[in-house]
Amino acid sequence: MNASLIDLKTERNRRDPNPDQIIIAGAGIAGLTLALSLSAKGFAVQIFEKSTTLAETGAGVQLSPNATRILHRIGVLDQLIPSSVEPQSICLADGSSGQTLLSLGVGDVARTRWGAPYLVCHRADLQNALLDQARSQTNIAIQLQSAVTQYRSDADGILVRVQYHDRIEEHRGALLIGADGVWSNMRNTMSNMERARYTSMIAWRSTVATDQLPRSFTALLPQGTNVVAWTGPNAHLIAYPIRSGEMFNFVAVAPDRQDGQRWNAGTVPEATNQNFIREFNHWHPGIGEIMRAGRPWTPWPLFEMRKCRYRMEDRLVLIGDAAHAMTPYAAQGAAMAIEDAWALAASLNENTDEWPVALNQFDKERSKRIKAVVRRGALNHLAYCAKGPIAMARNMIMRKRPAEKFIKGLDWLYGYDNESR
């Protein structure tokens, strides 16, 4: 970023209300979690968010124990639970036959083995719980319709230029955090940084009222309250209840068949929905029914970054998708943003002279963690979309391997706790 455009000569004669504040660009899941984590340690926080309103896009989100234990620590979990669903199991099923291949009990297991619940909820419910808690803290300020456009570090901290809807202002702080998503302005304006890469896969999202689910589909659901993933060649479908069980969230991941057409999040023409649904024509009839019932489906093109990077400069750090956009195959996107925020706050103390070493260590540990999660996601993707002999071998392993071994294989992921390291 060409930070030299900021005129520091005029700034020297200007007093900022709190030059020791930590400035956050972005009020999504990562930014709000960080603000609450920093607030708990006594830091003053200023959030700048370019949107005119705070309304989380998307639909459902899975929150594994590594995320919910942090939400508990920042005072958000109790507010979120009433609108959430705590699934009894995570199930993998064959999309063609509908047969359940694997069922992993996570209800009581999550609380006893990993010390926190496994929840599924609407993204808006999570966003609102975080926002309500943030607004209740006197040391957190949130400014909408404002975007950090430039910054410059100096001996006294960092100076940022903020574009409001009707003016430009400059603010001082001790640290700037880019929590502004996959298209992060903090990241993308640096010429030496990798941009997010399109994976040529699309996550199609929809919700259906539980009492409107086709009977042929509900007959496929394993008994109880579950997260279910149906697998098939080149595609997979995930379903789980949200909004206290009143709605079902669906995510169907399939290849982009539009020959590189530019995708924008939002409702697409019915013809495009029909083309996408054909990907599931040879699946179980119950799945075909829910694909038709879910119209219109909203496309969300999937992007990823090959290289994770948190610390950009002495006074600039990235977290969440701004640092490591990843595909959703491990269902850890929101969880990693929440982990990032908590770990970053934990690395800081009142002595700013110690921050450079602490931030380098934060970068090293989080980058290692993200690489492991990305590898798990890639493995899951192979399992979900296997075909032919590979799919047959997968099904056999799923049926014969004890569930306890699969549960044990999740300890490193769901049992992770930065505070105990």
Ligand SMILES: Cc1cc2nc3c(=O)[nH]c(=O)nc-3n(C[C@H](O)[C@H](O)[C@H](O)COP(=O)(O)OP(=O)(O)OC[C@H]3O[C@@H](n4cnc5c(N)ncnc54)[C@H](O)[C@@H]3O)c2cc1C
The other form holds:
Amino acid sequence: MNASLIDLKTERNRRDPNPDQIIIAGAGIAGLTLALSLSAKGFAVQIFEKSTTLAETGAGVQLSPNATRILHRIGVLDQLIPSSVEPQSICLADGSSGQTLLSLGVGDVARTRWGAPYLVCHRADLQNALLDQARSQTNIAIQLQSAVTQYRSDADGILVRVQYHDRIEEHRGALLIGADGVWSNMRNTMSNMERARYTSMIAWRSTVATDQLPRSFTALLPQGTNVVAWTGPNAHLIAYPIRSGEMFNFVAVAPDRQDGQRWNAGTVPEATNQNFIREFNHWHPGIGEIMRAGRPWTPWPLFEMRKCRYRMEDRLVLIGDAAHAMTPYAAQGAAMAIEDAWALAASLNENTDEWPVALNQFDKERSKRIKAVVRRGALNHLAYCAKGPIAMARNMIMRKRPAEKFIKGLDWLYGYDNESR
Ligand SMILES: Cc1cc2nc3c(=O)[nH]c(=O)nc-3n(C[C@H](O)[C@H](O)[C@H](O)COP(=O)(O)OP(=O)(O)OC[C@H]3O[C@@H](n4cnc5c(N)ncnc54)[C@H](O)[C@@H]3O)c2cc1C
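Form predicted in complex with the named molecule, following the form predicted alone:
Below, the chain from earlier opens the complete complex, with every other chain and molecule after it.
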């Protein structure tokens, strides 16, 4: 079995009916973090996950301090650290000359300035760490191969319909949380809700064993252990080590030239890969070579939601991508899912009469935060893909502006902690 697939086939773990339980649809990063955050407050949690495997093949994730501080609180960070890498810096480089334009220290800086580490890891390692911790909690039950299909609120709570194999089950709870991702069924059942919009950009992902990286590429890497983003007129390439440094993770974001929005995140025909690789033909030869070495590249069409929405009904709340799928230019989608989960659990107490007010407040505060993060992502995208004179101006600013100013400009993002608000 592929090491990045977590086999869940046999798991069917459900407690006796409990109308006070909180039901979560989806065992992704958002759903599992929420289950652990609620469990720490003493709530009984039932998760329904439609898949049998949690598959995030060949993909890494950057976890900034605003996310890792929460992973620490829910008891997951210690398990994650051995397989993660803690980069010294985040570097921005010019894709054609290969020259480094900016290097922002995040190693010690993250721990001292923002109070938690900046990590990069394989998604399967994160998912595994969350899942292991959830399985060890007696007040969390996880039922797999179970898609939440419908729900109905009434005076006593919420009644949730779940498709388990070929039969429909009904479960009662006090609250339903849709943590069911960008294609959220919970969101799409509302006729007036915006669907995720295709951005016409595709993120191509690949991993290469560190000892197989071509020399011309390693010569381009700034010294030390870093996250590096090479920028070009239409595309950008991000690279960082994962799996304790044994693998390198690559994400190349480029315009969709072939109407790839219906592609699943799976391998596509060789010719399609070739077309995409051509986008990097005029880049530094070291990058050209890694593009050829990186095959297969797995396409990930990028979708986003223009409007963030958490609170759907009195007893239905969305979190993570279901509430606000965003482009990956600020590397914050998973971090926002983790922040959502922690903040939602923090807003609930035993007195369910207080929930409506608490949930409105949660919606208001989180929506404000998401808006700011989305703005930052849009700004990064502009900076990454700048052309001609704008690219020259960008390069000059990156070289001249003291790194400390860039670091200060990240305090609101990486230093965020809803506990201290
Ligand atoms: C190329 C790329 C790079 C990225 N890089 C970063 C990064 O570096 N840092 C970062 O913070 N973020 C990053 N992100 C964003 C991040 O991956 C997502 O925001 C995050 O994974 C969302 O998690 P989620 O739990 O909300 O959704 P998902 O991970 O999609 O989980 C949803 C879960 O719900 C289940 N489900 C769906 N429907 C149902 C149903 N009806 N019933 C039951 N279960 C259901 C699904 O099977 C799935 O397990 C990146 C995204 C992309 C595309």
